[in-house]
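Next comes just one chain, in structure tokens: the form predicted alone.
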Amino acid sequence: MTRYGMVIDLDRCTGCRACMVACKVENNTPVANLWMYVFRFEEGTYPDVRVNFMPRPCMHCDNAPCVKVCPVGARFKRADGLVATDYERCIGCRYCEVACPYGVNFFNWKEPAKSQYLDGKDATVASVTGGAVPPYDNPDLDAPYGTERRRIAGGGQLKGVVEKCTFCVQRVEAGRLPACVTSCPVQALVFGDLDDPKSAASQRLESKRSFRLLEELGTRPRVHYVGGRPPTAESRQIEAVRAKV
């Protein structure tokens, strides 16, 4: 059985945030909903300052708190390891958002048409795009996926539902890599079958020491970090202040 996971090499990440852009374009996430986020941590005092970057997608935990608290089974764990959300079953209670220790869930407050950055049918926009189909018209995001045949791809689908990183399930089931992985210019993000020792993800994981975020909580994340080091309390405080500005 395939066991999908992601390995993020912190020694390679330069903080370019191309993964964040690729995620938004591919998945049509609403304004301010960042399924992939790259944290910028600063440590030390001038002139001895160290800057580190840490991409953070959904952890797709094997022991996912969000799955346990969902009262209607909209949030579920697939056999291949992906933690998915059935938008048509979600009732918007936001229990999953509260239960997740990684802050990866986003509530969709608006109707899909009002959640976009641009209106593809606007004459001004069309004059620039040349009539190209905008990302939010991607039919792959409306199709059902998995053996359950449930609607779990893309963002901005329905008002009043919770959304998060899906590891680009619409691409994975077509034999392609998540958008964030393909967009990384330094190959800091690696995706694949963690049970296959020949996969790129397994090989990268074996190449360096690794850690997972908040392992002490017992969530068993499917996202592994290699190289670098976990952020210190000092660097987390600086990033928290910056995020509020």
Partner chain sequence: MRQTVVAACLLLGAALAASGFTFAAPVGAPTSSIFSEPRVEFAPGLFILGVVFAFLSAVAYELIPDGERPPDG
Contents of the next structure:
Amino acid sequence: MTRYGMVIDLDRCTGCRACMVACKVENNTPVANLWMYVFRFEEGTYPDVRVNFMPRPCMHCDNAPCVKVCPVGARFKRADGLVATDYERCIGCRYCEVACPYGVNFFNWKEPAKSQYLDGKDATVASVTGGAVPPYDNPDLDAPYGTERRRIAGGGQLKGVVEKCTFCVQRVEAGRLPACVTSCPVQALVFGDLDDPKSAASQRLESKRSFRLLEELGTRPRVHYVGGRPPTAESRQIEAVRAKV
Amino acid sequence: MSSIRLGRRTLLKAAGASGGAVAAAGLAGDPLATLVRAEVPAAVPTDELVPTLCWIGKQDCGILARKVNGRVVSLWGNPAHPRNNGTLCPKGVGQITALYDPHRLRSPLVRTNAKGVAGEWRPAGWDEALGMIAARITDVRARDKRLLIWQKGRSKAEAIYDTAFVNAIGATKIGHGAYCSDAGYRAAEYTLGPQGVLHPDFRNTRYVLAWGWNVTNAGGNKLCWITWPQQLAAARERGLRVVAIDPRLRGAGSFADEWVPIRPGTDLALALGFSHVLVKDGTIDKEYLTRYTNAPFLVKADGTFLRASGKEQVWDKARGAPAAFDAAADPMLEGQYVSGGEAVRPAYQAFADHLASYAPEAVATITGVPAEQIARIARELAANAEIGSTKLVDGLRLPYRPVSAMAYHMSQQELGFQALRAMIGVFMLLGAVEAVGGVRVDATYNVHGNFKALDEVKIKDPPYDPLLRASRYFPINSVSPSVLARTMLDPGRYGVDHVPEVLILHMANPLLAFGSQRLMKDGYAKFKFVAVIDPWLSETADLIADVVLPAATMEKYEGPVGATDFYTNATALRTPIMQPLFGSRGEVDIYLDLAEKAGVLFGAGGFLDELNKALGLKAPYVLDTSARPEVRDLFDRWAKSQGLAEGIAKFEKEGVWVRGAYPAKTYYGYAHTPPFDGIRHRLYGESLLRYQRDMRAKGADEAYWRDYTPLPTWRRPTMDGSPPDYDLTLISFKLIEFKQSRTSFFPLVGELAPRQRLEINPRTARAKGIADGDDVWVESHHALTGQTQRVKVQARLVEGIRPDVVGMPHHYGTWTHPLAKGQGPAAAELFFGGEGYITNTADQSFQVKVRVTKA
Amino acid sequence: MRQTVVAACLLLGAALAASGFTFAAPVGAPTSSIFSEPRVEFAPGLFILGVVFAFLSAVAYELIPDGERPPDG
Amino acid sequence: MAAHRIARAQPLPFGVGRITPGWSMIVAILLAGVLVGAFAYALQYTEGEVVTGMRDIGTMGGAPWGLYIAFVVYFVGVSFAGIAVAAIVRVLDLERLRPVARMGELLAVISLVLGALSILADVGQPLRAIVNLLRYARPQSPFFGTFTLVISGYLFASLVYLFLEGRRDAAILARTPGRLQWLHRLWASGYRDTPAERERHERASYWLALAILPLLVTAHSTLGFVFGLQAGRGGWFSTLQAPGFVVLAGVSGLGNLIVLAAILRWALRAKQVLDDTVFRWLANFLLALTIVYLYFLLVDWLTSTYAAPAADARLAAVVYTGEYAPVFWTSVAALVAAAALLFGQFARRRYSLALVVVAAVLVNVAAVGKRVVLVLPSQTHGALLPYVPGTYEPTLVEYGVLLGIFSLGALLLTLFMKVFPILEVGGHHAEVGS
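For comparison with the form predicted alone, provide the form predicted together with the partner chain.
To see the whole picture, the full complex is given below, headed by that same chain.
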């Protein structure tokens, strides 16, 4: 059976954050909602300093705290490994957000249409886009997906609900790779069926020593890291993005 | 990708189905009409990928725009494009917000207030605006063509703009290069022949000096960003070792195996320190030096070569006497000889003698790099170079020297030209120039005309042109806008006899790019008429433009541009993803308009005639010089002249034309016949000494001639003369999120790096009572004039920077775009242009002494 | 009569609560979407109804007059 | 019919049915508070919770749970006292505390309503929340306990309790004609105080109390589990969370009850009913719980500082010496001061009403402070990945909504007092007659 997962090669990641932007354009997430985030951090003191980068998508845990705590089953685990959010069921209690140790959940603090990067309703923009919000609005995001046929794709769908990385379910179900993976200039992100030993993801995973983030919490993430090194308590984030709604 | 139909066939089909009239109109009239959303019947939803090119950076990555019912919804990398292989950097993806930015210019603008202050504008029609510019062009052309300057930002269609248009109107062309890395270009052209700076043969190298290489943020030699990191990542998986030589670690990121935090402006000394060790250890490639460089040329006591009947002489060991370099059987590299009663020594010996004062211990005090580290890295270079080894490539046995450097922006310092010469020298000693795995300069080995030209500069007496070319000030001249600004302010001082009057500014924003905004503003304000072509109202336009023309971004035909990843031979062309938005026009259209209105479109020497030459159009595709072509047709003719039977359709369908891998035979200079096309690389720059003598003879100050030395010679940079309370050296750097001043207001990338900052080591910050996030004053000091400039900026504490260095990214300080409000000042406000802060080749330095105090 | 109603109320409450709980999403490690879906929609409502009924039994116990007495006695 | 008579009969006890200018003024003030809350909430509802100080954890550097959740915990805690006192009175047959039983029940009902409102104020989709909880609520979620047991079961049980306990007084009041007679008749629902009825009531409330006590522990524990089961946030994952919630709930509930009883004793001049014994009992009870809670704090402090994992140690530093230290140490100081005050009185066997009330107020300050310190730091500083620490600054909207919720609670209490005696009217063995 297909069980999707992502392998992130920290030896390749240049910390460019293209994945973050690709995610936003594909999924139309509102301002400040960074489903994909790339940590840049340093350790040590001058001159013995190391700089490292670490992309952080949703871990799509097999033992996901967010799924466990969701009071209404809006957050659920799919058989193919994806952890999805039914934005039509979410009540916006943000329990998933406080339960998740990875900080991958984002609440729509205001009307998403009012917190997009460009206002499609602006007369100038509307004259060339027909008033789509955002002007690059992706039409694939409104369809139901999965065997459950629930609405789980994309961001900026509704005010007052929580959304997060979907592994680009709308692309994956169409046989394509998640936007971040496609865009990554150095192929640091590999996506695929981790149950299939021949998949690119499995092969990359086999190629090097690997770790998962906060594995000690028992969340069993489906995102594996190879190469590089995990952040430690000494890691200081540099160039942190602190986006404002 | 597979599920989406590639190309515009679908769309054309849909348009065809919508009615023959529309299709016919499309064929007969504006070819872009077929791309308009309105032509697509609403009932037929289309979902297609339309190829184009990124227009932000210099490498013009291939893009496939996903269009749904005519609306572009996302931009993806074009997998067929060798430079980005289906990927994009954050700017590339995020520019979709630039495409639809409502703050783009929406019509030509005409200034209604005085220049020098924020512009007030009235919208004008294209006809009127073009007419105003054309009238000015016509006017100055009639009086003196030298009064017309055309300045560009990036090369996007050199044949069309830089060559054909500039030739047709007779303008003087200046670029941004003197601000970027032209000093490095000049050093490579002069020393090795090809045009470019230094980069590794990544597929084969094992040891790289990432010398000031901001690998995770700024690309490298000739390419913008994606290609080099891709090649680096792959090379590291093969075991490549990276030594990052940079005051700031962040640029190399996690790719640095070793960090050498060097004192800014001292790279020249470090390179000579490496050379010292190589020479002392004798780990040099004698064969390369002897056969392919001027190292065996005999240098007389006065520093010039010993010549006989016009030919440089070498010491022939067999004969024990001088012989012409091309006649000697066994030229010596070392030794002191006497010829005709005159002491002579081979240039190599002169270099070795010169290096005596650059022992690692001495270099350590200059550079702040420990002596043992200098010696160790030099020896690692030597060990990895495997001097004498060869490798079979494409059936050719070529020298194998897998040590290299990426040194693109290294030249942005006062000693830039000579620092690059010194660095090239290290790899010349190792024989790694153009060897397999060694350092390279261009995609393929081609000796640029400057190899000869820069060796034969004739320094004139005044009057000089405003750029001071062939002058006693900057005989090797990179055409610097900040020099132009200075001569415009004070032409008499430089013996300049004419001050340009009309400036056409093409996608450039010199007020933000060059050192000292004040100097640039004051100098450029002397232009009597300035026309700006830009998608946005640039800061330069805001202050000094008279007329602004809105340019399209990705919605235009433009090119052709190179698409090589330095291993593949490929060409690309920007094709429009839709009609130009918001009333803008593609630049090719604009120049056709301008040329027509200025009366230089038709006939011999006209724009069309020049286009025929510049684009290499061949019969039957040569343009009729009496009829204005459509832009698409122009490129169709070019493509067909290039031998592409399908013409422009190839690019409209695939975006790029990949011709295949470069064979080793054209790729490596060594593999050429004769090797290096028969030239000898210049370890010893004899002509530099000649220029020095001429400059002195013509009364130039020492400041101008002192760096014209045949061998790179260290001196303390001018900035070191600032008082000791200016205790820190400011450097600027680039961020991956932005490209120069033109992207910080793209909402999607602006969010990632929303404001200017000063990076400072915590140790330094603590001593000054500065905490992370504090506002600080950064005040720079001009060591010669005592002038100071200061800005307020937020401090960011990072361990990965030398404690005596502070850094600021180079992208902020724009003010005309609402989204740039509050981002903070431009780093350029702190640097200085002009003497003391530019190289001997008139290239800008981005280093200055500053003091930092808590605000 | 009263005892019957009270017992019925209690039993109904307990049954509703138990079935409501059972018909809610299955308890277990959330490895697939079934652990996030109630087996029967509004099962949680049923559970609450059960709790309400259980406590209502106390009201019934006190309010319903004793069978042997006449209602108005 | 009695209801038709112009009521000029004897006044109802404890000011029921009597509208005084003072009361009206209080109601007006409270109504104003409710209106402020309604306005603030309307703003939040239309604009979204961007008007609050809450933001996402991690890159946004905020806390997605703020004052609303802190007060959900606080309100549910307060409800503890009422039902606990009432149940304990019943189960242990503590006659001395009978006078505050109804007060406690009412407090329970009202604070549970306020707790539910705080949850609704917090969630992004309040209307959907009501429906979806009934439709999809999952037993695995610790919120299941909060939403079902606490807000429904517990609230309903308290209502049943209040209703049954009040029938006797209702029957007494129902004899007096007036505008409220219908209500009292309805409430009395045929109660005639026959020995059989009394006996039946005694039995019913005994079993009800027995059923409620475990429910009480369960309910407060599940609220503790909301936090205590989360390993992914530094500082929350702890076995002590559930018992800590139960005890602190008792502390704050009793504190509230004491304050309320003191106010009523003064306002209703009910010195006889609410005699010193009542306060002595409540004070001793409060003292015991406060000491237990202080012990928990000590254990917690030791656990989080002695050899804690890095993330927990960092968090502990933020709470004990960092930016949350003022709130934390104020809370601790208040608890210690309250315990000292209460212990002093206990030791000397002399009780001052004023001092007991001061202690009661202090523990409530501590309860609010401790909830804030529980909910917030783990969000702003509890990240296990190298996120930059966050901040949370409540906005006027949040204060406004909470003001509205508090005002509503006080208003309900004030209104209740005018339709039904908040203190028991007939002594336990008084004759109701007919």
